[in-house]
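As structure tokens, one chain now follows by itself in the form predicted alone.
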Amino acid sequence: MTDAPASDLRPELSAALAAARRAADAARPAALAHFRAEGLAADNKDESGGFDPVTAADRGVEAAIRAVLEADRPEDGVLGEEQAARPSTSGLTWVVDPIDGTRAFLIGAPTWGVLIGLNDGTRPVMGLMDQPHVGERFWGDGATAWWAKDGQAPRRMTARRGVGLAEARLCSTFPEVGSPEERAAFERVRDRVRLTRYGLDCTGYALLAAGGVDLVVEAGLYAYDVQALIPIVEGAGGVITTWDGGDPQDGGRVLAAGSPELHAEAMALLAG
């Protein structure tokens, strides 16, 4: 994987970024061994009657990431989706979603990603999103954000500005995830934008940072769904909060926008 030098992020994050890259490199073969494999099965973690799938890929990727982090960063904590949390003695905690978009993974759609974030005890300070199948990697630290494709030079990302709701491009997992009330709020935004695409999971946030998407509206998220994405969106100049403007790091209802102005327009509609 061709990445920018660690100095492209804040210098104090150089060692952490190198560890995140090694973890993402280790995750790639663990994920690709199962992607589009014949007979891939999924267990259902949702006991309420819904469908929240987990596959051997989710478990294998998290194990591969944890093995790297435990060897390279033994004092850091790890919060992952599939295994018990490891407490931190350094004040830093890695937040890992091994396969963000397991539904997409299960059907063979290439919109899933591997999420590796770093939290300093107050907020996410660095995030990396890797897509092994297409060979793309996105990373950021809240000040800058970068994208690279295998074999190509990295490119700094900037979110799109100067776009109002009428011209905006929106991504969401609705109506697949969310309560009827949340869906109705989402639809108030959807009905005002130019284009809506569904089911892109973490890829929607990465494309917002890259300037192709203007809004992402989600609900029902967990910390590991969003923490790696916050520094990427913010590093590209975007805004990411809860629907009421709060801190999104614990998940829940999340709104990301390419500009503060567009964020304010969408937040007003979500509030109804």
Second form
Number of protein chains: 2
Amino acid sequence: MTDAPASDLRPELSAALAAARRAADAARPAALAHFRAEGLAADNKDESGGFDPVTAADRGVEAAIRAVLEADRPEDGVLGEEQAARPSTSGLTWVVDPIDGTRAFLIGAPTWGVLIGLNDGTRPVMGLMDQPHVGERFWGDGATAWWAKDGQAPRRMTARRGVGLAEARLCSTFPEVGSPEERAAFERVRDRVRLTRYGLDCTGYALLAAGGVDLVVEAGLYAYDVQALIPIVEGAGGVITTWDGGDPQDGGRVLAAGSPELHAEAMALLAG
Amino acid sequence: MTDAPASDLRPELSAALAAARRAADAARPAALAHFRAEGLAADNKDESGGFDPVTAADRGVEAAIRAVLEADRPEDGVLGEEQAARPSTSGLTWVVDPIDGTRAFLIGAPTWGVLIGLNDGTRPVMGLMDQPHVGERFWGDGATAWWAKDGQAPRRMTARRGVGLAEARLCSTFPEVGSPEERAAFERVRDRVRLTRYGLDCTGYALLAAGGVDLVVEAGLYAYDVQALIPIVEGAGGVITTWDGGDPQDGGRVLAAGSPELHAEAMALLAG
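In place of the form predicted alone, the structure of the form predicted together with a further copy of the same chain is requested.
So here's everything in the complex, that chain up top.
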């Protein structure tokens, strides 16, 4: 035990957590300046013709986060969605998704978030997800995970256990993403659970950590979509892997569950 | 023009709006006491075996709202989701959905809301939608519509115009509700629009009023699911009817659009 507040994660991460919090604080006005604003321009980054809105907010938020991290943590690398990667000389690299849930952001829904993860060269060791419009923040380090609404004391999060598939609550970005095979695999899980909610993006993982959601099944993720969320899910006692049980840090097909038992049940269904 | 603040709706509604605001204020602690709380019990009201969670929050919020309205507006009737209807001697009836979006509430997502509408015996004349967790409120009277985050000045809402189907953003509760025929009709619209988001419940209508969403297509609604939202959508310049263009106040199949032109396009697709 240490003298640090209980919500401050492992002591060796305290300086990094402080930097992540400052970066998330800087991201808020950069994001909110564009949220529900008139004339929000949506570029189309996806050359295949699909819909991937990118907004001025996405770029402004990444710039705000990078400015903080480059000042506070000059030896760390930064891997973001929008700008070129900055190499690390410390062995640590920040992995940033400035606006996760750009479709939610575009329509004005409150479920988007700012993702700031820290990778030690082998795995994500700390993650923070901030929701500027709602005014709440989730963070974790694989050992513990926390949630706080603005002005309220942090609460420790624990994933829900003892829930079988028939009672489980599932979140996913399907039916929007994924190949036909991936969608069929997702539907095998969906058809067995109690309740499915779509399109919550990072909020789904945070709510899994908080015990409200039991499963997240997604495909087509990038590293920056998932790295900040891994230490939050694992810190709450959840399990997060690829669909075949591998390391999820590079994204792709990702399965998160509140318990090892439920994870195994879902993984078997995804395998066909 | 009057001396009332611009966000206070038509002057003849000022006392009713004040009562609705007090009722929504009273609903907040009643709802938040149960949001993301441990051991939230979900009854199953739907005898057909489907999933319709009802929580202690639902009942507590309706009781809190009724207590305010019965004290402030003793001659008005109250039609709520949870308790027996109270008859009106004034000709006015409040139509209350204590927690719209109970599935979102259950999993801890921020998209649920409290709906408080006022019906003059022929139609809903005023509506308010409050989001206790996010801390924002939407209201309207068919002539104007407004949105305010806690501590910020109200902003007038205007639905987005000049958007054809191919650029439209659609919200719906499908694929969770509706008959196979209703789902097929919904999918005819979905297959033509730019972007579809699921499961936003009342938030979808509020975002249509705010200009972020262009279409809402739903089925299986109750009167209390929609009455408070009608004056908000219409107050922002939107159009809301049943799928065949009729009066939407009794619920059922509901179509909302940001403009008459888009409404006509969607209605034609729904008709098959």
